[in-house]
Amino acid sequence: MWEFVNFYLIPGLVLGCIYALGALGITLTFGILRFANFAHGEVMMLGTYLALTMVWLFGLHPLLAALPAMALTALLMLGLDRAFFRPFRSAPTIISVIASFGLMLMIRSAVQVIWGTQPRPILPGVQRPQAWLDGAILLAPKHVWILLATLAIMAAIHLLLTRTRIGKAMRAVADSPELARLTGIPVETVIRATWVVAAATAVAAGVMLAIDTQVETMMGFKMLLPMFAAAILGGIGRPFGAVAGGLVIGVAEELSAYPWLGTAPLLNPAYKSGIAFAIMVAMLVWRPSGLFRGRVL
């Protein structure tokens, strides 16, 4: 039992937290701007490299370095929105989607030119798991940081959306942009706030992933499919659905390698990423609105 918890369930929850944070930005962007932002993974990767630079320059812990990286990435996204997405607000959705795809390639190329393509650790050394509950549970300190930081960020997003004026305006625009505009809600201000929140959660997801693994230029692209799958599973435009979807997909990926029948893994670990795609396709066929009844693609 404890082997199942230590080597499958806990890693699944950690991975699910990373997916959940990434999917939050995707679902907010789609819910308010009405297009799938394929550059979201590269924004996550760029913010992680900015956090890595803060670690190099000032010796900060990665979780502290993530804060200025969030601010810088948010400012950059506001500028990119003005240059790449704002001119297409009234254009067909496919134009914004293609613009996001082009932006994805541009960001990745810029990062590779500036920082290089060599994978780099964001935490020095190797962190060994620590024993909890008289040695029954093995949990690495970095996983504790990831779980606690994710809970704190999700609580902050919940308070933002339910207790603040801008959060309520974001929910109103997500429900009906035209009605929100008629009632006097500044839609462009809401869009800017959405980019800020999406950038912050993307950077958080990237830094968590870097803490768990390492920083590399393809990390955002590799995370894109699971994050979209999590957003679709929970329901596009439903932030808390994205959280639930991320946890489900993260746990499902890890549990797929558990030896449920005999001693061999049920699925070769090399194919775990296919679980996210399978869940996404199944959800689109069975219930396109997702678990929390979001928008239909």
Given for the second form:
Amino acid sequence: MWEFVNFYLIPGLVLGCIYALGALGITLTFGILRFANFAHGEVMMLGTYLALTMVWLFGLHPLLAALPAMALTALLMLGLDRAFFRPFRSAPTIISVIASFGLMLMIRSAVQVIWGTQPRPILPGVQRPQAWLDGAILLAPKHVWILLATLAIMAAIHLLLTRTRIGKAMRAVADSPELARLTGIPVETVIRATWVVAAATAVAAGVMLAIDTQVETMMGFKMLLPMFAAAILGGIGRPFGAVAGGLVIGVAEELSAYPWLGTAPLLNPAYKSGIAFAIMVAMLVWRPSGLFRGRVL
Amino acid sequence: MSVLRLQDIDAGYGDSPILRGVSLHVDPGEVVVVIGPNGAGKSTALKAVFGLLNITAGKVLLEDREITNTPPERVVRQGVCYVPQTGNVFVSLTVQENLEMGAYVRRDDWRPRLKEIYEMFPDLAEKRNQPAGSLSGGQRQMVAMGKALMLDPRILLLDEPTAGLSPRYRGEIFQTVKRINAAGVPILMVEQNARQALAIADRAYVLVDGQNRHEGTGAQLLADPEVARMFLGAKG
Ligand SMILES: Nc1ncnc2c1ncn2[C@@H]1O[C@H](COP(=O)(O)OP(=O)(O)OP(=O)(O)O)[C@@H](O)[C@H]1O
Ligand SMILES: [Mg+2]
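Show the same protein again, this time as the form predicted in complex with its partner chain rather than the form predicted alone.
Full assembly next; the chain just shown is listed first.
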């Protein structure tokens, strides 16, 4: 029983938190800009390298280094939007999708040139799990940080979207860009706010993934599939759907390796990433609006 | 001086002209109604005022200022509010959030205005925390009008506020329009329910095929035999 919790459920929740944070940006940009941003994973990866650099330069703790990295990446994202997405705002969305694909390749190559392709740890040393509840639950401190930081970020996003003027305007534009324009809501400002939130949450997800594993130039690309799967599962354009989707996929991936029948893992862990793909395809076939009735792709 | 004046407007989508030499005006305190057959260009006229399509000839004046071909986000800031025929509320936002968005361009404190709107529409106050998409058609129209009024507009443009509503709600909406007007807001309203609309109109225009056909006071048009034959039918 505790083995199930410690080695399957908790890692699943940790992974799910990371997916959830990543999917949040995808679903927000889709809701407001109406296109699937394939560069999202790479923005996450780039921000994580910026955080790694802060760790090297200033000896910051990775979670602290994440804050300036989030700010820098958000600024950079505003520049990238100007250069690669804004010119295509009124063009068919497929143009923006292709632009995001190109941007994805460019960012990855640039990072590989600057930082090299060698995987690197962001948190030095190995953390030993600590015992909780009389030793029943084993939990590494870094996993506690990840869970708490994700909760804090989710709460902040919830407050942003439901309590602030710009957050409500973001939901209004996602609801109807035409009516938003007639209402006098400055749609370009809302788009910029969306990029800032998407970049910041992506970097948060990337740093947490790096804390859990390591920093490498393919991390963004590997995250792309589960993040999209989470966004689709939750219903595209539904922020809290994306969070739920991320948690479901993270937990499902880890639980798929549990020896449910007999003693061998149900699914060879090497095929874990197939789970996200299977969930995504199944949702697109049977319920493309997702669990929470989002937009249909 | 008229609050709003369209002078010999030619306008259309892309190349095909829809409006040809349309003129109309709204004076302070008036309810002006535009009626006409389907496809006559009534909605197009409102959209032209709001900068949603290209005006190729003629002028739009807001009081003494020309606003021809000004984009919508700037027209709103000049105090013109437009409630389109469909898609006129943010369905996933609550009633109150819709009203707040209506006040987005206001720089001052809009909360006193919110209170006034809730006094004007007590039904909305009750449903303030429900998503606008969950309301009935008539209540949504109230939200759309309340949202526009949050700005304290100089003039309100309404496109068929009673379209698709049951007769009971229709009457209620016309009463609301009268109340809004009595509070000092001039109104330019496009309507299909000609008889009821003319009954509350100070003046009205009949638009046919993108051109002015008749104009007069509401009572004059109600009494006009051609208007009666075209729009009022046996039942209206
Ligand atoms: N977006 C558009 N693009 C091209 N043509 C349009 C567009 N919208 C309307 N039209 C055309 O413009 C003409 C006038 O349409 P408009 O919507 O102004 O009519 P209306 O008088 O409001 O009619 P209704 O009573 O049906 O609302 C019609 O011939 C219509 O086909
Ligand atoms: Mg119309």
